[in-house]
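There is one chain below, alone, in structure tokens, taken in the form predicted on its own.
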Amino acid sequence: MKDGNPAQQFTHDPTLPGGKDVICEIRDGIAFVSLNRPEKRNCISPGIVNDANAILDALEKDDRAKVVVITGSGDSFSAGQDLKEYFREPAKWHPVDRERLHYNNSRWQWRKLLYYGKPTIAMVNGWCFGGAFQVLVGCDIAVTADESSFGMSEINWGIIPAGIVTKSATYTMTPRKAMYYIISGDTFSGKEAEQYGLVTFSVPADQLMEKVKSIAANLMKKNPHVLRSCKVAYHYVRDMSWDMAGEYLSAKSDQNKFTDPEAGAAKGMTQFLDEKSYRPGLGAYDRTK
């Protein structure tokens, strides 16, 4: 793997599952999970589905991995679902096996990622189309290269952006832009993706890796138990009324005080009010004390 090189190469940690269609390299607390079909622009196949589920399950319990970054080997994030291997060939399978494939695909792409036990970052290093939107939006944070290309091209070959692609677009993008790109099939750049709300940051390709590492380093300073509660609460309250959200967040806050193994709330209060050793607006409390 070479920092600053949009054509990314990773090595696989042999202690982890996968290693063919998805590989994972852990460095300095960051697990780089890379879709690994560069010759197919990392189109999502049954092999990617199986490897991704196995690797994400393993990393959730792996103390070496503090932050999980999902990206693509070579010069693409993912060009979406593999039409032949994911759609045409499984059409011949037993219906139960076909449904199992679709469920397992949705499991890692959004069911698992939305509520994953560790912070997740999508590092978009090239093409990001169709089904890849589900992975992108499932991650907590998304950073792309300015030069990347995004699109929901399904209409161009006679289908709708199904799976959960349309929901992913409406979950993040401004309504007018989401509608336009869904019905036009046009592409847009990384810079435009940031403007439309689809990604968190867009940077030049040679700065992509350093930007992701900087964000990951900041996240690793936070209380991991509370961080997980923050992200789960975010997804739940989006679909709640104001009154329900207020009740839920109060209960969630009380729950954290009893379940946080490092008693972060008490430490933070003591260090800020009594010791005056930090300011919350400028950084996190000292978790080593």
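Keep in mind the model is a prediction, meaning the values are calculated, not measured. Definition used throughout: the rigid core is the maximal C-alpha set that superposes within 1.5 Å between two forms. Positions refer to the first chain, counted from 1. What changes on going to the form predicted together with ligand ACO:
- After superposing the rigid core, the C-alpha of Tyr115 moves by less than 2 Å between these two forms.
- Taking 2 Å as the criterion, Asp97 counts as shifted between these two forms: its C-alpha moves by at least this amount when the rigid core is aligned.
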The other form holds:
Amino acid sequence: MKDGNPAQQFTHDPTLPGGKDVICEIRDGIAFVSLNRPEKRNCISPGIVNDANAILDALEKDDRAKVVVITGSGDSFSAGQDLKEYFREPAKWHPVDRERLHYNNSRWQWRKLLYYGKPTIAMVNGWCFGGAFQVLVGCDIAVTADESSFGMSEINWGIIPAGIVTKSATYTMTPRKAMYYIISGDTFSGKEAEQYGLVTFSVPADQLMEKVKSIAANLMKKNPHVLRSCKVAYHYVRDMSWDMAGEYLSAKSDQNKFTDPEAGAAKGMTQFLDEKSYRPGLGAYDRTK
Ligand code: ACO
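Given the form predicted on its own above, what does the protein look like in the form predicted together with ligand ACO?
Below is the whole assembly, all chains and molecules, this chain first.
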């Protein structure tokens, strides 16, 4: 245990790919995907990237996984990109190979996560630096321990927060705080990350797992088809004008009604208006009926 953060350990489900630099354990509908280089503070290596891409691809089709949680083994979420394996060694490579290395990394960190088919939660249990912001913001929800430390440390070693780190910070954080932490490289706590909008909730370290499980349990009650459409729409409309967003949401809503395998809207209305068995303002309709 370091700075109040409990050391986390998961086991790997042998039916899934990965198992070395990223491991995954499925418990009660939640797939815990854990970056697994604790001795290197889970800094992101090509090994992590390959395992993460393979595991996330597999989980998208695995009915046992209803919610995906991304976290870190030991007492760190992730110390960002591996400076040796992502910056020093590739500097000698052919530029095309270097570009492929970075593209493969962006694939799981945000290209895949932003539009992932299942709800995702980043569970931040310690250090979270630089490149790890991309995973953090790629997830739909982020929950951290108050005791965690966040930082865009790029400036401290002479680069800008590239990849998509600056975009991730400006997408979530209040503008003044994003600018301050980008140019200062200072660290901030889990509680501050919550105040600045970078994470959804910050809780004491010993409540982190329970908080994540209770959020996941709530998400599991929702219609998964509609939930996915909600998150995809959230990201797309942010870059649209009001008029375009209105048109897009109207079309998306129609599409959703026609493609929803459980015809949720009709069920929800019947259970509320006719059966009077639930109140939509206070919770989801019963999907088992
Ligand atoms: N890249 C490569 N190696 C790393 C990284 C990293 N990002 N972070 C930690 N390590 C390695 C260390 O070199 C060390 O290796 P060694 O045992 O072979 O010497 C091991 O992990 C443990 O690191 P320590 O520094 O000893 O751990 P400590 O708990 O004292 O400090 C901390 C943790 C604060 C996270 C520190 O390791 C650190 O500052 N890491 C770099 C953070 C950073 O700036 N990340 C890059 C952001 S920029 C980007 O992502 C693009």
